[in-house]
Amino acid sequence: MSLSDALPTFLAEARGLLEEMEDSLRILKQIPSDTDAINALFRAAHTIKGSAGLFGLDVIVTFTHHAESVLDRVRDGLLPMDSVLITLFMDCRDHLENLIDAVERDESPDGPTLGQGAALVARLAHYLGSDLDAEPPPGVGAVPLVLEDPVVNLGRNGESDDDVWHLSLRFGPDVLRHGMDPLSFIHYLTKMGEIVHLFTLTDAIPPAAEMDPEQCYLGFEIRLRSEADKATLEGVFDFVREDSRIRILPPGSRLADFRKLMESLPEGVQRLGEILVGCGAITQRELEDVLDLQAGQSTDPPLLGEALVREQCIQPEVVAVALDRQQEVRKRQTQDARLLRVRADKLDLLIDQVGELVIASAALRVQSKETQDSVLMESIYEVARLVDEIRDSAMNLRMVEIGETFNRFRRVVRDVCKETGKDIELVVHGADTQLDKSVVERLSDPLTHLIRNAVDHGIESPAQRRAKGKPDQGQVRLNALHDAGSVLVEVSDDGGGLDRERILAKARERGVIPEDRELDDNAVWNLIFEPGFSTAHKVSNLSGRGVGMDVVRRDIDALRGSVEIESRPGEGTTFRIRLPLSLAIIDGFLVSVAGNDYVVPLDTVLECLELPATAQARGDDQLSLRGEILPLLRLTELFRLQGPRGRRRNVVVVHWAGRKAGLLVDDLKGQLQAVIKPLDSLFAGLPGVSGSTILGSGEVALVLDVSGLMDLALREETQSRTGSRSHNNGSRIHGLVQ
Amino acid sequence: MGKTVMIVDDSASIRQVVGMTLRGAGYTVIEASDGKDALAKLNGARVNLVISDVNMPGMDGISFLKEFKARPEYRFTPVIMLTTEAGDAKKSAGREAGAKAWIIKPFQPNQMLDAVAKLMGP
């Protein structure tokens, strides 16, 4: 049940005591010493005031208080009850009813209705006199309560309550005479921004008699719409700081921004009163008083947060906030202490040892076969078990988040927006996918060339997008995930997409596709890696010169990665990069052909069977697995070897970014784990190969290139199509296997 | 109907660029070298605000601030100090007299025109 189903009650016993009120009231008009109506009427109000409170509220509490105050000095004998105190606490019963009533239409006082609650307050003030002064009311010390309807009311007229500033100022009774007039800095303050609201509270003014000209009574609620920091609009008030309780609070919807403003403080800032200052929250000055207070309290002294929120500096939404940003530092900074610096190249040295060691171990375990010794088998067979986990944890030594890379890639995005006028935002999505170091640190150059073209490129201009009913805003989206033993980068756009034919053209046009081939749209979108190759109208600083994605390609090649493009017009371009884990270890699946050994990645490959002698008979460049056609890639013949053959073919299936192909092979001869040596630079750009292995027996072996060796594949096939063979990448290769 | 403001400082630059940018601003403004030539100045004119320096030979701002807000015509005249030290003695002795206002030197003509406009009012 909340408070809102309980309000129906409210107001009905609200209703009553209204009633109560005014028959006591009646029998006092006749018998003004009549106690039991004095009291029963003392009573009513104090229950409207305290069911009241319980509902927040407080312009009803807060009038309440006053009416009860004066009926207690009637109650107590200091004051008469007569005529006018009649008329007036009917005055006052009537007010309470409007106020009832707009509870109930679920409103807030009007102006008018508040005026005649202050008026009528200051009626009532009169016969308070000093007592006013002396002891505020409970809750009314922390004036706002005054003014906090009509801060609901402006809210529920549709005015946005939220993003305006509330100020509380109490002006010291000397203001006046210091040659400082109130009504000089509230018109200052129009310059900061826009009174929404003002309501002067004259509350503390005394009877005529007892008023001294010279003394400033005055307090004033102000609401301002602002852009102003907090601290320029505590700085109006510094003349009249030290006499005056001023008190701004923040406006609601800034809060947000300081949560905004907290990230991005420097991990330093870590006590609260620091938090707040530097999000501007709160002013120094504030913080500085409300320590001095704190500091006065020598027994039980009030937590910062909760005496900043006393002090109305502040919102107890902030603090939350504050507190929460606080634990969040304290416990990264608890992290960090269990960090441990190391220099990348003990680190390096450390994984070419254990890579050492698992060669080492692979030869351990061949010649140990070889002995037929059980017990010497079992033995290396746990060092070699060991071996592994000692190989993984290595490995993850030099696994790092990308994050750090991706978060670089905000300055690419708001430089190229300034040079370029656009309005674009970055969504990061999987920065804590890990991957090895020194594939982050190469891929960094590659996807900000990608982000830098979808920016530039990709996302049109806003006018454009507008014409095309897309929002102003273009979206760069940077993705990283695990993906099937590879990661995947994506950089994608929701730009206007690859122009297909501008591409097919050009391609036509500088003789890489002939005249009459048709392709694929994989196929066309691969054209703009090749060298020398832009469609960009027109040549801009940043990208569009034809350099770049040659070398994009170029580079996640290098990593042995592949990359594939999906474009729709008008919806975007994703660039998808596939890389693998490590560069360094990875699990491979050892093949023979032609007495040649080969290392296929073990992540690639989905199956191994026995080619059928149909399929062996017949030399068919296809292989059907279970009703699905594959290419299969005869080893053999794009490696030209020469050599002994084995009597029955094999075939590894293996899958990249999709694609499934089946290799023909001699022999399976099982998993390993393969120490990458990178091939010599000579070496570097064959395709289909990605480097070398030490093996077990001391020989090499050649670690295959999956997705390299299908793009072969595919480009033999779609040659031999048309008819031009090429003969260079197979010659290539073969000289390097002699 | 324009505002007056009095400058009071014994260098002659500084009432020069505050004088410039008040009258820029449309106040009118009299000049003084010290308390003495303020006073004598003064004698019953019309002011709206004072700026003076702390330090001045002659009458220094102090004594001039509390001999003219003796004056009852002067009494809720407010006074902006110029000061170059911040939460010094001489403020301490100043906040006595009756200044509440300060200014630290140096200080840039539109930082004035924003303390005078919050004490001046439209």
The other form holds:
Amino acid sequence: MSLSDALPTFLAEARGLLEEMEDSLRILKQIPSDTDAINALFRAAHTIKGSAGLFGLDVIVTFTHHAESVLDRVRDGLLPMDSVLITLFMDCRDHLENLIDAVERDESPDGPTLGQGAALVARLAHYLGSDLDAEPPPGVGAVPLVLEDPVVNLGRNGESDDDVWHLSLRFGPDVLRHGMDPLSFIHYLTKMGEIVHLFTLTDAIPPAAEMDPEQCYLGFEIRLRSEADKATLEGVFDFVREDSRIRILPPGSRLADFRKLMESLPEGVQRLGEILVGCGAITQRELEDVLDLQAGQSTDPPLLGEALVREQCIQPEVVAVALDRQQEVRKRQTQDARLLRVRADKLDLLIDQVGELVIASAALRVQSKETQDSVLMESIYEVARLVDEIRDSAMNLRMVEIGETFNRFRRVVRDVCKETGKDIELVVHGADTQLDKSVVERLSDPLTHLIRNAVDHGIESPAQRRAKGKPDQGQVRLNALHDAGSVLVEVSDDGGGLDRERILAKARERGVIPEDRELDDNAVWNLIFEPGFSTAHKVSNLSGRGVGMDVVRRDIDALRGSVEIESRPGEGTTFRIRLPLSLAIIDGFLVSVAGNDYVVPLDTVLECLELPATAQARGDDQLSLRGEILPLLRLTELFRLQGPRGRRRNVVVVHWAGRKAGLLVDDLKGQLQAVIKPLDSLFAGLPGVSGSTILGSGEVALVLDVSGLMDLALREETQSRTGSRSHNNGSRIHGLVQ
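If the structure you just shared is the form predicted together with the partner chain, then what does the corresponding form predicted alone look like?
Coming up is the bare chain, nothing alongside it.
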């Protein structure tokens, strides 16, 4: 594989690392001193820089180097991670995303993008000083190893049965000038355990004439019996660590303990350094020092395990155990889950072919009813069973987590907050909820409109919130969950809620509703979906032109979904979007009305029953079902259908978004799998119908939109009361089915 072939993989991985950077920055916003988040942020930037270098993406490498240099100073404790620095790194993360987008489009960064990069480098320079090209400070390693020490190997036998630590101390030459006495550290060690052996190294002492009485020339090899852990022992030398070389080797008798600790680590921990730190064999600081040494060697750097042993951080036996653990985890994960990247268009083609297979299987089942060959019928039903399994497997391939789409809105909220001067937090729940890939892709625009409106219109300014006794920081919540065979996505805020009287006044001003007509809350809230409707006091860059909410309704309807609003004055507003799990293949229930076949999505069907003769004779528009009154939707009248009627009527009880109704039909034909086919543009947006499907007999059946049917019936009833009943919808449907 050439580098150009591997570029898409780099882009995908880089986007994943950008998400990690954003997650780390979000943690640091809450806990600025979180070491793990700082290290994760550094690793993500370092990986992007290294991978970009393989592809010759010098713009990304150069920019990331500056950000990485500042992060390195933060890791070393030279810079505090404050809100200003977090904002700067967030801007750097966004700029990296723009650069990666340009690479994906095979374009060079344009002028504004380059200007943004230069401005960010200038801001980073404030933390780096004047030398922008300076590499990160070199790692510890100024004091050479003395391999000839007579006790250098004490305590390194992995089979030893003692409990003695081995400490190798090389104090820096200026430690005395800094007011530190090596002897005091040795005395302090006696409070933590028993010094079994102490050997003083004097080989660095120069001739007497050349000696400096303020300079330290001594080193020490110490054997210490103690119950303290490695981090505690390492903490003894915190004050001299920058000027000295301190190496602490754990007792060889604890090799079995280390093995047990490694086995108890989570499966996700599979890097050698993480395993050794996790079981306490080395400290995080020792790991970072050795990683810095590796990074400083441009040619043939040693492996991490070799470097740790060479730097006397750990015994080779412990490294061997950790490597065994690493191989076990990787082997187990490789066997459990093998990931394969597949192009989206290939997956779409597979779904289309599976859909055709479902239609062919249905046709085969219809034809099998005419044969008397039991063996053939058994084979046909076995093929049908396998087709069902293939369909389910193929549909699962298209299911993706909605969390990736949700995470994109963090930047939307951040950008809108900058423009409006508000402080708003985006809280995400249910990011692991799975939905069809095509639904997720088409859901992005409606959610963007809703979130921007929540930030701009819904949530008050900090001053207004303080006056109402609310915290300065507002909150927008994104939530997703599975509910009754569909997916429910909620966008809510803790703002002031919708202004009912202002919406009504604007609707009457525009002639949307008569002056004397009263509406319930749901009807009032739905007015905001009217084209061009806006209650904003002034037009801004974000909103106020009446464009957006009608697009939200149109896009949700196109997804065979529905949207409802709940608003509480002074407390906030919630938009609930209900969507089908898939747009490609659904389980349906086939019914017949006036000789025409229709498919009702099975997840909306509660039960079926025969219409009582008395209700049929009276022509009731309602049905009493176990004490509950349900409205009856007569499809023959709703769709203006002409055709043969059955001798009896049946009711299909359906539900959607907390509402129930009964569909009055002629015949119940049973369950089927429906491959959704789009309607011609002439019938786009037809209320009550979401698509079509091909039956096993080769005939076409319309797929009903239950939510749209309920809305259509409500409009028909309203129009009949006002005497303005329209036949357009019915005539269009009638023309479609003929």
